[in-house]
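This document opens with one chain alone, in structure tokens, the form predicted alone.
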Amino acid sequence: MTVIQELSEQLQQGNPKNVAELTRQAINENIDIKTILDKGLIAGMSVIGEKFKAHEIFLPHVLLAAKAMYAGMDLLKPLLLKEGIPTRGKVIIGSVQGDLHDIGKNLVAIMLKGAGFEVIDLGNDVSPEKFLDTAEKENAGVVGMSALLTTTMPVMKKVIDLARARGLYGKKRFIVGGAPLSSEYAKEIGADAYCFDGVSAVETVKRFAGIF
């Protein structure tokens, strides 16, 4: 087994010391940056993601892996800043405005930064401002947004109406989650799509970045 696979191996198996103990002598055989992160990393959360999808595993097990990955992440990012290697895409998430639940956003996140994207999180209780203005500063292309209380929906539609207002409608890709929603709610305010859990939500995103 290659160092790069014991290093996808050793990610779904959830090991953090043997996952950056795997990548830093990667590094040190001078192995590309990108394979490290493609094949090693990325793969092995893509493997995670397929069988948190097929009911194969639960997410006490996605969350271990998660911590591996991140134990990798940490040595390789300024690596991967230092020779400009870009990540697949900018994503803005949060919780909407009066919403406080924050458990399936947060797997969502960790789902999404397991396939290489770069998550910029905001949180619980986010405005739809917020949620715009980030988006506009970080120049990122999709906007996600969870919502776990049918009193907090309507927030989702605020966002899309600022969108339209400020121009960014068509020009950002706008997805939303959580328990009380559909697809059939998410036509109806105008998102681009309706992400119903964290497997979803990257299957969507790597569609809208042309991965797929």
Given for the second form:
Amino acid sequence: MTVIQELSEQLQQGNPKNVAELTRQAINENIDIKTILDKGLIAGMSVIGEKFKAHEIFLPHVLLAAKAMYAGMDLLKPLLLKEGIPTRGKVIIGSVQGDLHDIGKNLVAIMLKGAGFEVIDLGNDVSPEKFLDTAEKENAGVVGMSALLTTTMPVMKKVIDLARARGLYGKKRFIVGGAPLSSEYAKEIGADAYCFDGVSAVETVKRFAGIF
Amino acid sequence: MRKIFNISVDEVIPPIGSVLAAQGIPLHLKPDERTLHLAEEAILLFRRYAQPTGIVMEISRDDFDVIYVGDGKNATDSPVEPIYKLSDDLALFAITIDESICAEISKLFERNDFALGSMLDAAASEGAELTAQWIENFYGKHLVKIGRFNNKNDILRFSPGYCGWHMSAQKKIFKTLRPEDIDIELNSSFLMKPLKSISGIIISGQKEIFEFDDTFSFCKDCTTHTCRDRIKAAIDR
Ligand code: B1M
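Right, the form predicted alone is done; let's see the coordinates for the form predicted in complex with the partner chain.
Whole complex next, starting from this chain.
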């Protein structure tokens, strides 16, 4: 097994120590940073995502693997920056104004990071202005909004309406998710996609990735 | 009657099976050692950080009429209305397991301990449900003691946001019950802080009044359908 294959394997097993060690080893062996990231870490998380989708593993395994991924990423990040290697894209994410639920949104952010996207997590109770100001400032291609209540869902429409007013609609992609949401509602408010969970958010943002 | 309870955490420790189920792990599957260990650790943290507190207050049917309506956004066919209209006794309630457990969940996520953080979140949600159940049981026992509950009666609780009862009713629940006394606050989106809190009404009455099918327009949006088990348990009791 190559060091990269071993790295992917250890990530899937959810062993952060081994992942950190193998990442260090790969760096020391002068393996291309992008290869370590794509073929080691992201590839490992991608297998995890597929297995989760197929109900072969459950949430705790995904999250253990994510922790291992972060252990490798911590070592790669400064090198990626130094070499000017871009991420797959930037996503702004947050729970909408009035909503304090954030576990679901956190899980989605973790999965997106695991898929190699740069995620800027604005936390919860995020105003429409803050979503869009940050998306503009950070030049993010995707804005992800989470809501767990029917009473906070309408804020998503406010964000999209404001995006239209600011001329950002069509330039940024808007994804929405959360228990009371549906693809019909997403369509109704003009969102680009409804995502049922973290895996579908990753699939959707990957699909968009070719665009920005 | 209006009473505040500091409930012993030992009385609301969630069973490991329900914590795993809340993480999407079916009850019939035997989880691996690591998952089991995470669940056990989460339950230990729950024991350390949860501070279950509840408030319960009896209310007349006439007073509840006003609260139930909320902002006038209830589904026209909600089963809650016909049930409470036929009830013998009613009590408002609110519970929380406190902010410190939510803070611990955030800390775990900040430390990249996502699996344990998520497991603790599930344990906390289950523990909140058990705390609400504790209050319902207390009220049942109280009714027995004062001779208003016999083997023809049953008791169930309902919460705004479920079964076509709109969340806006919480505003009036808060005005009457004042859960601020146990540090629960309600924001303008009808969200309580701490997050792991539940509000609602406990209804006591003849067993038959509680039976309904889950075929209402809003049932298709409900992801839990726990009414099935709750009604069955009530009828079987
Ligand atoms: C940007 O892209 C994306 C993409 C995907 C995205 C995304 C963004 N954001 C989320 N996703 C998606 O991916 C995530 C990962 O898979 C998922 O995120 P979630 O956040 O959904 O998933 C979490 C990881 C786990 N899921 C959860 O933690 C929520 C599960 C359910 C069953 C639930 C629970 C457990 C609880 N609750 Co309550 N609760 C419900 C929920 C119904 C349901 N099945 O979802 C919901 C949200 N609750 C509801 C209600 C009404 C309430 N709850 C309450 C209380 C509680 C408990 C304390 C018992 C407990 C914990 C609450 C908490 N969140 O911490 C009350 C409110 C609490 C408060 N603080 O104000 C109360 C108001 C009841 C009351 N009157 O007391 C309902 C809201 C209904 C509505 N009209 O809006 C509800 C939908 C249940 C229902 N009726 O079906 C996906 O949604």
